[in-house]
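One chain comes next, on its own, written out as structure tokens in the form predicted on its own.
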Amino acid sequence: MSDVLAITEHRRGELRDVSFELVTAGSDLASQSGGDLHLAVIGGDVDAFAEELALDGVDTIHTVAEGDEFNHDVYVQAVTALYEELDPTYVLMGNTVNGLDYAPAVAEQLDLPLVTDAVGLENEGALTVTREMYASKVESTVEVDAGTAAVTIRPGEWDVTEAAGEPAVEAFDVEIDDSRVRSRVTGFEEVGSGDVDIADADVLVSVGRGIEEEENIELVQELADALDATLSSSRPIVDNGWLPKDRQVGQSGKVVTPKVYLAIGISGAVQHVAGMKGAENIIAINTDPDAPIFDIADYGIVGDLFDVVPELIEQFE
């Protein structure tokens, strides 16, 4: 039996998307290892995170009252302190400006082996981690045979687990060496954010270089607007200077999970497709019937976008 640990995360007062994505990996992970799944919540509310949490595959939610914000040295104490308290087999943190923060440490400090970036989790006997390398054009297995091993998921791969459960909830104690807490947060600062975040957006209408000017843009923005939906792009027109660094979808931009996301003069280069390949519908408009994005699209439109957008923008009208 191997119990698997996973450490959510939070900013601001919200529980970030990748904490119901380690649910759902967690869970899956624990029901292949026949152990339990336990969540670990650290600082800010814990118990209103807790009750948000409450989902279907989890057995027990760990929570940690220390701090309001995430810290490096708390986190890597907290997390130390569940492991040798819980003894799992595995410990899932996100792969994310957080947890590539503290997971190493976690994992030095443990003498665990880490995976980072896990696209896929299989446990037969031994856990199977799945990589992507080289701009996603290479997929990689990894086999851990030490048994135990801290792995990083990658946001935007698993889906999010939303059936209610009814976990145990356990204030966990941990003393915190104030010693070894070298950094606080003071605040925090959006750098070139813009008056939206793609990566909230339930439709996506996004744009690439297939628009062919700057001021065709105005276009697909009528058509966003017609849906009641947030224009994003691949990255030519970031690079361009027509849209602002905060659009761009891709492994160099934001990976988004919209209910809808219609790719417009969009190939389906596989950095693009890295950061939207998790939506749940995925429409695509291009004129080369063997454009790439056309390989992942649920509907498909070959045609001149500047025949097809306007009569959607018709339509939806």
Ligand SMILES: Cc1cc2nc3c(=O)[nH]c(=O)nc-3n(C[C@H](O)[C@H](O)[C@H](O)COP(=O)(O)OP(=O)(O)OC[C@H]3O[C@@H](n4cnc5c(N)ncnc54)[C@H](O)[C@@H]3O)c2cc1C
Second form
Amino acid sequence: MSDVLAITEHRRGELRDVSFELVTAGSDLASQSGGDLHLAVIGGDVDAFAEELALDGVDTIHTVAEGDEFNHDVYVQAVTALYEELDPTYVLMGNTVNGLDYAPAVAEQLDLPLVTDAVGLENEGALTVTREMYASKVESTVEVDAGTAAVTIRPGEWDVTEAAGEPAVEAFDVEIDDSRVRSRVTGFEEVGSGDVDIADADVLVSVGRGIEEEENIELVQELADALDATLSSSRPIVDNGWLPKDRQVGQSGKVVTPKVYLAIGISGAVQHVAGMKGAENIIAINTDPDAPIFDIADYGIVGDLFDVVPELIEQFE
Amino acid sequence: MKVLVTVKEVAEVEEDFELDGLHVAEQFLEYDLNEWDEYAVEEAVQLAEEDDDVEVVSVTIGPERSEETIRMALAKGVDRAIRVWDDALEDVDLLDVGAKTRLLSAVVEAEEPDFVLTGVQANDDSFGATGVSLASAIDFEWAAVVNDLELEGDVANVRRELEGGVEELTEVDLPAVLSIQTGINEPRYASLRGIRQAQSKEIKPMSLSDLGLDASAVESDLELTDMYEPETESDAVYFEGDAGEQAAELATVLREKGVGAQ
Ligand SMILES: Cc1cc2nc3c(=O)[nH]c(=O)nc-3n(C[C@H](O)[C@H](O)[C@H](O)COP(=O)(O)OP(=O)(O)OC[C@H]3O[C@@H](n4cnc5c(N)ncnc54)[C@H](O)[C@@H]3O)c2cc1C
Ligand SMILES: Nc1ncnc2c1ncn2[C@@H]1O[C@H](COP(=O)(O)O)[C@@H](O)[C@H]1O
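Same protein, different condition: the form predicted on its own was shown, now please give the form predicted together with the named molecule.
Whole complex next, starting from this chain.
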């Protein structure tokens, strides 16, 4: 029997999607061995969150009323205290930006082997985790030989359930050691947007690292003009300063849902896809037939953008 | 002040490749400095440029081959480098976060840096965990996914890049480990002079015993059991032919969707 402790996430008063995905991943994992799923809700309006999380498959929700927002020092102390109290087999967390900020410290302090960014979990005697490597070109499985493990799951990989359940809700008191809270969140800021809002566009021509040089941006701008579309990009283009930050599509940029999304020289990394998978029609132009972008594309051209884009511009002139 | 920056040589897989057991066959791999570490190196070098008292030391866990990559960091202004390697590491299929943490902790103990910079993630096995795990082990404070950094006395004022274009402003007490996000700065190109100077900079090899460790330090509870090319989930309609034909077919579809028609 393997009990699972899953740590939920919230930000600015709302539970994040990954919290519900953790319920699914956690209850699948717990039920494979007849164990219980414990959820932890740390900080914020814990009672309201617990109500929302009263879902099928959850056995107990532990509320830790400490602070309003995420603070990794508090999370690490709360999770390690819960672990010691509940003695679960597995600790599940989200592979989110906040997950990156506390999950490794939880694993280190509890001396648990850590497997991050899981896309699949199987518990047949030993825990087997499926994860991607080499920019999603390869998948691998990792077996955990210890009895226990800390695992983070990739957001967006597990379905969510809406079926209600009747978990017990228990307040958990942790004595937070303030001398070990050595970081303070002082605020949040939205990254400013310029005069173009790519989230409003019906048609996006989006460019990635396949464009190679700054001066080639002109080529895709020309295409965007010919199609009466807006130009957006993947992250490296913005990191390089070739387009402003407000043009970035993805996890840390904008989430867009245009009618047409034309991905040119973009590989389709998970953090990029997080921002555009909701587009109605996804079209990819890429030299690599195995680029992950094709997995979610509706139309594909395997080809060199420097050949295809000029031809496409010509079609619309 | 001494800044330790962790750097990893990562492998990129070519478009067409073959697997060889639990590895990508060597001839299909290209090695380079991890993208995130380029930004961490630049951030460290900028700190040294602002303040003459700052020494920048890089550390890598990697085989001899990685010295070529490490040399690039030296050419960009890192003062000296440490390379951890050992026979015991040769046969490790998956160097897990715990093992890396034990090795890097020993380096921190030997070097006593005031400040450690890592990348957010290594682009090959993408654990995204080494920096924060290390911080916990050496009892430093930390912050992950940092895209802005100002040092102010005993505090690092950082911005953490969250999802959806939101940044978190955080004060982090020093000493600290920060994991650096791409875009925080503009990594420089190595100058010819830098490349020349790098030839005479030290890359110090350190074995497990040099670090006061034994083979148990790289033992892991994680075992790589399989590696495969994922089956494509694509149900895309592909446009075939030469570029002109592909473009013509795509144009037809685009027009059907109302694109460009006005
Ligand atoms: C915390 C975090 C947050 C992130 N947030 C984001 C985000 O918000 N948005 C984002 O985009 N990324 C984000 N990333 C980065 C992401 O992991 C990838 O590194 C990035 O998306 C890669 O961009 P790319 O596809 O343009 O480049 P690459 O992955 O380098 O892909 C380039 C593609 O171009 C193709 N190509 C090359 N030459 C040609 C040619 N001549 N013609 C056609 N195709 C060609 C190649 O086959 C390849 O598929 C984030 C990463 C982290 C860790
Ligand atoms: N073998 C290694 N040697 C030195 N630094 C490493 C190594 N592996 C990871 N790191 C550092 O830790 C960061 C995060 O890597 P990872 O946790 O493996 O995704 C990288 O950007 C590096 O700075």
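None of the values given here were measured: they were computed from a predicted structure. So that the term is clear: the rigid core is the largest set of C-alpha atoms that superpose within 1.5 Å between two forms. Residue numbers count along the first chain shown, from 1.
message = Once you overlay the rigid core, does the Cα of residue 292 travel 2 Å or further between the two forms?
response = After core superposition, the C-alpha of residue 292 moves 2 Å or more between the two forms.
query = Quick one: once the rigid core is lined up, does residue 270 have its C-alpha move by 2 Å or more between the two forms?
reply = Yes, its C-alpha moves 2 Å or more.
message = For a quick test of reading the superposition: does residue 76 move by 2 Å or more at the CA between the two forms, rigid core aligned?
response = No; residue 76 is a residue whose C-alpha shifts by less than 2 Å between the two forms when the cores are overlaid.
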